[in-house]
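Taking the form predicted alone, here's one chain by itself in structure tokens.
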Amino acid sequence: MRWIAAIFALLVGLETTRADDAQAAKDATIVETLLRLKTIDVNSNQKLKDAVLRHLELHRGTPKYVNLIDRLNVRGVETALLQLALADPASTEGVHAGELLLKREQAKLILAQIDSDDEAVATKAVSLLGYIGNEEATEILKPLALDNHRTRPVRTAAANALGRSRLGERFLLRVVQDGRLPADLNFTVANVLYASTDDSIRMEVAKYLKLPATAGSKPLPPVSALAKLSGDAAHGKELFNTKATCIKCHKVRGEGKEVGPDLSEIGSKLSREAMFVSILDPSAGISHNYETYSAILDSGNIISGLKVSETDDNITIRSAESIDKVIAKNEIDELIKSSISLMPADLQKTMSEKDLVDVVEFISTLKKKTF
């Protein structure tokens, strides 16, 4: 009885396979002739938006997807492609998504996201933007830059985004002219704007803003020419432990100091010009359960570092050289987050360029194991 039971769901099975597939065939069609006919509202019929809405989803993730909604104005999908916008805001689908957004008049949802407390979704609703970089995304995006309330990472976003289109650098300049830009973006604006194609954008921010300096204070390259620029890991291992200091407060693979992230599997989160940045301006992307606090007590003293630690009465700071200090609330005036990095800035200036490019060479290797 067993085996004429199993048969029967195997036809079962078999019978629903087939109407699905003969479902999906019916609703191609009616695609098909709506997408020919193009005087059919699918949204005042609820039986023909069901049959789209069921062809989407067999679409979803690739450019028919976007591109249907758009040719047949399909209405009430704009959280689904406010998902897929925010999923990969810089591949093709990605942006294809946030530009209907911003056509259907829908930059509210975008902005939502910016405004959300989630700074890595905020992060990649501003790099959308400056991905679409047409003239309404850069509109948005100017004010976010320059806006003081935001966090140094949505600003950062916001004048890299910026710095995607032409318009966008230069409105970046004219900040810079006219000295309205924040000092903390100094590094992120002088790297946007030297590496533009325009010579006279080039030519012009050299008299404002300049890029780091290694040692023996020659300027170095911007970042995304660093980038592109191939070094010597096994020398970068040997600075990594030694002159750049970097395992004062980095562990990679069980060795080194705990105060800063562990760098074991760097190599497979952070692209190489992520890499440059996070030497050249840590505070520009400080990572969650980083950031640094100042600790202002009764006494008048002010400890800093990483808080690692809190419970009812005590908070526990970690400093810079990995001493834990446990402190009472009660001694506690003040604690304040700071958006300043404990990771020192200048470290590019302890040596040249090519010692630089040759310890993000060695962390680039820095990878997870597979087996």
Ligand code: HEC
The other form holds:
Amino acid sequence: MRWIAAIFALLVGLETTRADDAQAAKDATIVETLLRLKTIDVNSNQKLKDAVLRHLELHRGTPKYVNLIDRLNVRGVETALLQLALADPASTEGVHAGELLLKREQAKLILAQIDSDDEAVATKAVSLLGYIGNEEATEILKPLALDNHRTRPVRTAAANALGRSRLGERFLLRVVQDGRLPADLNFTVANVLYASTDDSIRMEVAKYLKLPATAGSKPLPPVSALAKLSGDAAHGKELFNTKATCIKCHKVRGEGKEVGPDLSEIGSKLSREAMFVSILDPSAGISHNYETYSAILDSGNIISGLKVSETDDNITIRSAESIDKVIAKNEIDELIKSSISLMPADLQKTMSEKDLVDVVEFISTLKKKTF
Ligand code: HEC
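Would you mind generating the form predicted together with heme C now that we have the form predicted alone?
Time for the whole complex; same chain goes first.
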């Protein structure tokens, strides 16, 4: 008897798929017709709209999805567009979804994400505007880059996003010329403008900003150019463990101190470009849990470092030299979270450009082991 039940279940299954197919075919016809008859407002008839929404579901994740929403002027799908845009801001799909939101005067949805407490979400929404790169997106980005109520990662992301369009580059250059650029964005903006394809922008920025200098005071090329160079990983490893002092703060496969994050798998986490930024401008994006704290003591003394543990009575602060100090809470006047990384910002000064490239070559070989 069991096989009868099985066949019966199969038939019901077939039946429903056939019904689904028929429905899908009908929906597709409705959509075709609506596309041809441009006079009907999809949003005014729930049955039509349901057909369109069902059809759209079948095309989620394809370029057709945003295209249909746009052409049929389907309303009420803005949240889905936002999700799509933020899922991958650096893709055609993501950019189209974002463009459509702006076209529908829904910039406020993107802005709400930028206001998020979650920094990863906020910076993603900012970079979406950079990839859209049109006039409206640029206008939203301009004040963000200069708004000192925003966190440094958000302002840095805004400056990088502005660097994706000529309008944005010109704005950044003007801010630099007027002396209005916050000093903590010098590195980011110098990198953006020194990498401009417009000769006059590159020449002009050179009068105001310098890229970080290596040993012998030779300025480095912008990060985008550095990331294209390949180096000598073995020499990089030697530098990492000696002159470059990385080992004094980072563990690699069990060796080294633990002031900064373990770098044993950093090659699977960061792009080469991001690695150069981590070394040349550590405070641009401080890794989670590695923020610097300063404990101001009643005595007037200040102890800075990472907060490695906390009990009801004590706080343990680890210094840049990897020394842990236990401080009684009742001795602390104030505990301040700093926006400056414990990683020194001028490590490249002890190295040549080639040395730096070699160090990055080495750390990019540190990948997750796949067994
Ligand atoms: C005085 C300690 C110190 C030294 C020296 C140091 N770092 Fe760091 N590093 C840190 C700390 C703390 C962080 C985490 C805070 C941050 O992201 O800025 C960090 C972060 C990083 C990151 C980002 C890690 C991540 O998970 O995103 C990289 C990459 C890095 N360091 C590479 C290096 C290299 C390469 C050197 C040597 C040229 C070096 N560091 C030297 C303390 C140090």
